[in-house]
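Single chain ahead, by itself, as structure tokens, in the form predicted on its own.
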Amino acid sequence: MTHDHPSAALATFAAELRFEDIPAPVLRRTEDLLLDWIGSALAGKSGRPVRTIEWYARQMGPQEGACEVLVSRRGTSPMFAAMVNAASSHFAEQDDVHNGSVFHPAAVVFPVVLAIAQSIGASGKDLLSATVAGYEVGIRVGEFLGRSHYRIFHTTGTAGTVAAAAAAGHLLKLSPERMLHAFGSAGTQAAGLWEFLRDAADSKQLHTAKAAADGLMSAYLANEGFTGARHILEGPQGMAAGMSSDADPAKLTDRLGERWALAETSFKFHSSCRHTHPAADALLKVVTEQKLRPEEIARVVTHVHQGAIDVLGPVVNPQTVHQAKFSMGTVLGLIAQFGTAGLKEFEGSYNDGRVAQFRGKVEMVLDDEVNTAYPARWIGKVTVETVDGRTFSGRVDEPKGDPGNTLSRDELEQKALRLAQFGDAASEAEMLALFPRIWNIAELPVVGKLLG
């Protein structure tokens, strides 16, 4: 791939990628990610922000259509199905994450490919190859925009808009030239700011809803000849110019077709912001090995990267369940108290007096080793001091869910069952019937409805 016009090289890759080009292990991983996404989308049914966006979709969109809104089981147009499914899949904090780009691909790619596939009657192979195109593009755009971007911008809302355009454009069979125009329209709409965390605002679900919908719109417009900026990513007034101080254009074309970034994606084990997971795993290791009760712990120092401080630091006294998922002290309090930080623990105990008390014992400290390794590696390090004066150190080099410490298909099925049950959005029988369809989706001549 040439480096003189990286936006064009990336667009060409997304347009010309074929199912036969993708290695079998990457396809199997894509199926894993699809099931994981469906569980996350179903779990969002109970979320008030999700219900509000679904209300909006009902007011503005058609009342029926071929495209499935998972949380309500109704049909509508591709745009509004993608919008609601993207919002719902980013609510429970259980959707996947790519470490190096600090980007949640599933929440913006799968809603788009499912909606369009259902609309045009695409095959399972088409859905899988479009998903890979979206992941490969979005991850590289996130890596290109760099750490300075993530400090202010929610990468899933920004890089995610381009990822959604790539996935949609692939399904619509855009030419490389029209794919580049889709990128241009997506990039000029890309947005999402972290300020919402300070207020426990609902913006996180809006970011994914808009990224999916705007990326989809960009591809459909390009298919009709609508043009966009040809250098939207690296141009002098493009995304990087306005949103980054450390952008690296070489990362846009890094080993395209050789390095499959999708396979680097991690599953979420704890139901919280991924920045809390390394420390949570490290603390769990200490309390398990030393058999420590919460009341025996006087202080926990988490040794973290700067990104964790930037995102988690503003959340001092969480007022909602969702805000609590961005509170390091709350997450570690749940780990210390219950041995897990799952959906039920957050819903029932995030503001429990014991958890709140433990929150005050937790401190985040910038660690040179952890910060240097990030974002390629998310190392978990904690120092635990006990009431009786003992000190223990805990370390985890690959948090649960990372590619080197991944979830098996059985674990993914169990997670999906829990998520569907939590959202009361699908029965156990429906999920058990869904699993073999997902594992064999490449054989489906038409994707069709997933549930019901």
The other form holds:
Number of protein chains: 2
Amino acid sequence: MTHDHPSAALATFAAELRFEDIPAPVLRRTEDLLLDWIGSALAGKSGRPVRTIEWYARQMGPQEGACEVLVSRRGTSPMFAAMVNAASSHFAEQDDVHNGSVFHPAAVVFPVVLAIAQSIGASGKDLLSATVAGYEVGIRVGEFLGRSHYRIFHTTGTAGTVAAAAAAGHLLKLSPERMLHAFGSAGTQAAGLWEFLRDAADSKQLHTAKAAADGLMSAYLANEGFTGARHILEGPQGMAAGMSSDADPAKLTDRLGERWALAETSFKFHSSCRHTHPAADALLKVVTEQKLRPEEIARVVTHVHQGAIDVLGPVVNPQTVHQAKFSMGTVLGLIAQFGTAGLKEFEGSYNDGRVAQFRGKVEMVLDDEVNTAYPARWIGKVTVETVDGRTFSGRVDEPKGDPGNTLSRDELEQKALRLAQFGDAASEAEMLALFPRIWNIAELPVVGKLLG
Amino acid sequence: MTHDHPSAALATFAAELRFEDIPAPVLRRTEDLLLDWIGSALAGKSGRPVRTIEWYARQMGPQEGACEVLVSRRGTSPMFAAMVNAASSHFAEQDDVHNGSVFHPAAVVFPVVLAIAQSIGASGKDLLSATVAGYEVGIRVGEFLGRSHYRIFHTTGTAGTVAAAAAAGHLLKLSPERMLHAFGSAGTQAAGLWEFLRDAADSKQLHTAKAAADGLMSAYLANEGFTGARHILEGPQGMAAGMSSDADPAKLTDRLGERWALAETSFKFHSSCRHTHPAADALLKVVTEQKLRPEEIARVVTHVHQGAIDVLGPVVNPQTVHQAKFSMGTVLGLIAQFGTAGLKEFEGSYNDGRVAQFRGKVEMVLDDEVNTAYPARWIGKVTVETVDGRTFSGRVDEPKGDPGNTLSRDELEQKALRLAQFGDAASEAEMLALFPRIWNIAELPVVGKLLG
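Now the other one: the form predicted together with a further copy of the same chain, given that the block above is the form predicted on its own.
Following is the full complex, with the preceding chain placed first.
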């Protein structure tokens, strides 16, 4: 039935996925991702674009409701809670990423499942299985749309809308038929252009906010019988036809129920654009092993994939913290200076004289091996030349936070504490009380509020 | 400054347009379009997709507010009023169209200006100039995106989001700088794929609803300082880069302030396929002038362009209202019987015995003059033979509703009455009370509610 109809096969999987079918390690990883997301959502409290979207939600939405806006502690309707929580999730650039699809699933999936769970009184198990449905769908849609899509479109905005619809539809218990309609409505709303990067504009928060809200809307509409295109992903006037030149429909249904793409998702360790991480880890390895101080370094050549050049290349002279996160030179300058490129380092030092000076020493060069391995593997390779004429090569095959080099629950708790503190959005006591609830969420009959 | 920056030139025009700069005939046409839009928005009340979106607005939005939802008479916030009114505007397919951009401006511009005007207490003059800003921007963006865009994307959804932002931004009195940011946020949300047509799915209502709501959001965010890409239309990762292969940036700034694209917009007169309109108008001319009853007519030869034969030729025995709109014989039968081929006539009588009988009297013949003039001019030519042996020729050089053969205010009122009655959404008394308010809207210090 669905052999020639990948949209339907994927929708059917998302609708019919059962908690019992999900392997325990995948469920534990889902809990890890949930806590990691909460930290990111709290960290966004300080963001002006986040506050503006929260203001908009107050102007246009209801003044109360069962759904928690994490950065303001207000209650509102599912749509606006999902919108604001998604806006804040991606602000600190500390949320998770799936390498193969270059997609940030947490930022668009968790805001939706949390809001709907709080609205309908769903259980922890339902929240977890809906999350898995959202990740599995969104990652495959991102992989399907391919590299040509990502050159112009922000996959987290586009594939993210379908992911959000899948997660929302699962929690609303849509039939496979209605899930397919939800996909249709989501795909025809999917949007998000990289053009904003050139101006360091606020669109990234808008993209996640809208992907979550629009995906949620698609599922609610489908639940009431609203219909959508049945081939929105692969059809002749669908998403790929309009927004990709290298789409591969086979990726939409790649080992559904056998391959758990959620477990391939990486945690972010550095606070910068993920495209900078492999080189940052490789440089960190060199400066640690060689005990190099920044002033001893004359030049750093980063050997990168084309996507890194496309996304980071335009950022030559960052004027804001956000832009600095897309500046390879700045990230490597912070690594060389502080040994880490966290939120605190960006806020305090992204444009320090020493960091700015280091920036000029860094260049990006397209590397065949790295480019070919990408996006399945994000290899980091740097060549470091010292002022006294020595040359060192650094290499990491898997950046910190990737599945083979993942964060422990202790590391995840420490990261969440730092993020909550950075956003001034939750106290340490609140976070410490939250941790065991997350690790045991599968036992909760009703998810309820996360914070006070 | 803006010579090499068409997005900025267009945004500056939209921000700085003054009521006093708009020629009086353009303002009068804007009032015509406003009334025509109200009729269409009311006609959508009966639509299931419209009711579902209205349901969603009640679930997610506030239960009261200053902004009128025309089909339900509820008050809500600007975003949800714009969303629902835009959903209903395009349902009956009787709303206006700009031929060159293949864009339906009313459906996405008026819902936004009405909602914001009601929210902030704007004057009629402000509403009119905001409308003109929205039309001028949206039509130029549609022309800019070109035919390649329209093959996959529903221009009313995509260009419509920017049009809505321009109209909203004008009413909110954004500076040129902030208007440009509103364009950036709108363009990065712009979406809408034709894939739904294949399944006759409900997405058309979603596209107009979302274009209006998302454009409105963009302007409100910009008013609070939220930034967007400065070259969202023409930039290397902007709308055209992602969604067009034949975009022409010169069209974005084509004779701004001199050419009034709004006045090029066509009203829809008959409720049928546009290929039937020239012949329908020509027949109407003959039967009106000669006072012919249908039973007096023995034969009608329509002299048409090849496109009409291609599209309408296969429809010989229509089985649904939708098919009947593509049947030349049915359309001419309704014209002969009722003097009009409107929603009511199609719904009630498309397969009446008398209409079906007339269908057999109609044939299409390829005409050199008509075929050569097409598509620049849509000439209508018919030859009518009566049962008593007389022969009459009818001819129109521009179909009814096009700018050179536009609808009179009396005809617009009659159309609006029919649409309101079709939707069972406003009484005749309400509509009659509304007409003089629309024709004098420029004198209103505060627009206020349109109905009860």
